[in-house]
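Taking the form predicted on its own, here's one chain by itself in structure tokens.
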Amino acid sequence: MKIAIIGSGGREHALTYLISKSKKAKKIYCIPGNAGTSDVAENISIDFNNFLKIKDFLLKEKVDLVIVGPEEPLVNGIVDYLEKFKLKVFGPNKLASQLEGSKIFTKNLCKRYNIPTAKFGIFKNELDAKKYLDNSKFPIVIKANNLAAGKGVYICKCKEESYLAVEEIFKGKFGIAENILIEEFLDGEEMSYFIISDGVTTKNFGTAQDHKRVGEGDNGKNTGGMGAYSPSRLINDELEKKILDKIIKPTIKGINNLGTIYKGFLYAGLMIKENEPYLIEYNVRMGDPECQTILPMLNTDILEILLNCVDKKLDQTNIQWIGKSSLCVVLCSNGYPEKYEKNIEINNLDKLIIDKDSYIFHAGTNKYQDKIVAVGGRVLNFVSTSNNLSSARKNIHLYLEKLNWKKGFYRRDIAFKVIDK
């Protein structure tokens, strides 16, 4: 089979690497890919928002399956567009992708189907938002409605901080803002819960704990994710049943009642308080770095799972796992998530010899004159699977120390609530 994977991050490298192990995969294209994907696939330099060029390429090469990694093309309707040309695509359509594309869409769905979530208000201008904040309890959460690469969420401790957040969002920090979401602060612990759905059957696809803050101890600015571990320490049978019954099933029902189906990965960002789940947000794809953390624990051919999902045969698929834990540490460019240098060479990467239970997934990298250079804020993902998260983290730190990239940094405390408790 010919496979095309759209995207260029760590998530896409992880998908590409696992798919390359499938006997069914004869040729893999990555659009546009990164330095890591080029080792196991052919990178195609097309902007993933250029649907016309992508379609022409896929038809010309007679690609059998398209897998869409990032949220932006999904929210912009790439699945609907490609399916018009009889291409087989893994990922939700434009309407279903509003679960991530519009936080207000999701909040209204929660309200209609009694899905547990934080109390909220929707405001169309600065004046009304600030009036609401004048009478609010703090801390409070303020969110940009549209896509913001995981950074459009403010947790404000006082009125001054909340005013600044409102001003930044309405001034276009995350694109044109027609409205803003303000919601109560939920006190608990976050957890990422994943499912895969073919529109008829839904199956669990693991749990994880992401570390969004740039600094140790979950301090500092929000990022796209500094690392993760899986499975979450919070998951248990009773909690999982509540997540499925109170959150996932009503959401799928709500999408169906809009006259469409949900096909693809769905990632529920949850707040867990006293073993009760509350929905924070949905992502309509695998998370990053959660994908890099979860996929190495899969013991079933990932390509078979994705194909059966597209063909509505997920009920015939037995998804198995290796029964270990996994930990991922993200190596970032100095300065991230603010300004950072680009096109910086990563020395010694080709000299690292890693064991069979470890992986290095590229994110913000390119190949330039036979050198690997950093072009993004999040550069490399170091992953290790083990029966023990502490040994997995020590293993990763050993590799990072051997690499000794002076232009980068990483958090040394990923999974601290489990390992260092």
Contents of the next structure:
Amino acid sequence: MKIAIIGSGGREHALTYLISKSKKAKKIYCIPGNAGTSDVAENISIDFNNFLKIKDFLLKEKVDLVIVGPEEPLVNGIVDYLEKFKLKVFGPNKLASQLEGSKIFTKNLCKRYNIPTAKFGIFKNELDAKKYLDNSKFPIVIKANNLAAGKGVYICKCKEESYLAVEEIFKGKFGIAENILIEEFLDGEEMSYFIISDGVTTKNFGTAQDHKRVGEGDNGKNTGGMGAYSPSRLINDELEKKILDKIIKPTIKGINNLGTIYKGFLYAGLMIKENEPYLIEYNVRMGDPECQTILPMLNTDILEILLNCVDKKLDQTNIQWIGKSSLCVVLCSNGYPEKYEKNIEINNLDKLIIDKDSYIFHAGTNKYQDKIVAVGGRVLNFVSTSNNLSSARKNIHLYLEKLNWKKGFYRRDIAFKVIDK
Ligand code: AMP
Ligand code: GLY
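Previous: the form predicted on its own; requested now: the form predicted in complex with adenosine monophosphate:
Expanding to the full complex; the earlier chain stays at the top.
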């Protein structure tokens, strides 16, 4: 069959790579893809926000299944749009994608179904927000309502910082702001919990902890993710039961009660405090780099899982894992997450030989003539699966040292809470 994957990051390269291993996959397109996906699929240069062009291409090529990786097209309704043309699409529709697209939508759902989350208030103007802050305890968390690529969240230590955050958001730093969310600061350790849902059946799709800060020891600016490990050190049977009963099941039911279903991956960003889960946020997709970290541990044909999901047959699908741990280190361009150079060559990549339990997934790369060049901030993902996270990390460091890309950097301390205790 013919498959199309929409997106161009490490997550999409990992998905494309695994799908290319499926006997059922005869032809794979990646829209627009990166240098890595072009080795296992045909890259099609269409902007993923251009739904009309994408639809024309998919219909012309008679694509059997479309998989949407990133949040932006999902939140903008690509699934609803493509389904109108009878295309089979893996991913949640526009209404269900509000779980990521609108923090206020999710908070209201939490309130309605008693889902544990930080206490919150919604404010429509600067004056009311500031009045509330005058009588608040700090730290406090202030969030823009809309999609802001992880940047619309302020953790404020004092009143002055919180005033500044309110002003920036209402001035439109993250797009037009009709309201703002102010919430209690949750103390604990974060973990990511993933499921796949066909609207009726949900199945676990792994856990992970990512490292969002650019600097070692989890310091410095927020990024898209500098690395991750899986499974999370926090997961246990009792916690998993609480996550499912208190958070996931009521959410899926809440979406059903709106007259629709949740179909696709769902990523719950959780704060864990004394083995109790609190929902921080939902993402309506796999995480990046969590996807690259988790997928190599899958021991079932991914295409079969995704097809069964779209056909509402997840209940008949046995999802198996290899029972190892996995670790991912992201190689970034110097300067990221701020200014960095583009179109710089990464030499030696083709000469790097890696073992069968390791993977290199591309993110911000392109092929230019015969060269591979970095075009994004996060450039390559080095992943290794092992019975031991420490040896996985050592392995990855060895490869990164061999590659010796002078224009890049990476965090050497991924999974430090487990490895370097
Ligand atoms: P979000 O985009 O909502 O996931 O927020 C980005 C990051 O801000 C999260 O990964 C947390 O590290 C942090 N964060 C968000 N909300 C809270 C909260 N209520 N308490 C503590 N940290 C938070
Ligand atoms: N790694 C965080 C995210 O994908 O949102």
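What you see is a predicted model; the values in this text were computed from it and never measured. What we label the rigid core is the largest C-alpha set whose atoms superpose within 1.5 Å from one form to the other. Residue numbers count along the first chain shown, from 1.
Asks: If I superpose the two forms on their rigid core, does the C-alpha of Ile322 end up displaced by 2 Å or more between the two forms?
Replies: No; that C-alpha moves by less than 2 Å between the two forms.
Asks: Is Glu126 one of the residues whose C-alpha moves 2 Å or more between the two forms after the core fit?
Replies: Superposed on the core, Glu126 moves its C-alpha 2 Å or more between the two forms.
Asks: Once the core is aligned, does Tyr81 move its Cα by at least 2 Å between the two forms?
Replies: Tyr81 C-alpha, core-superposed: shift of less than 2 Å.
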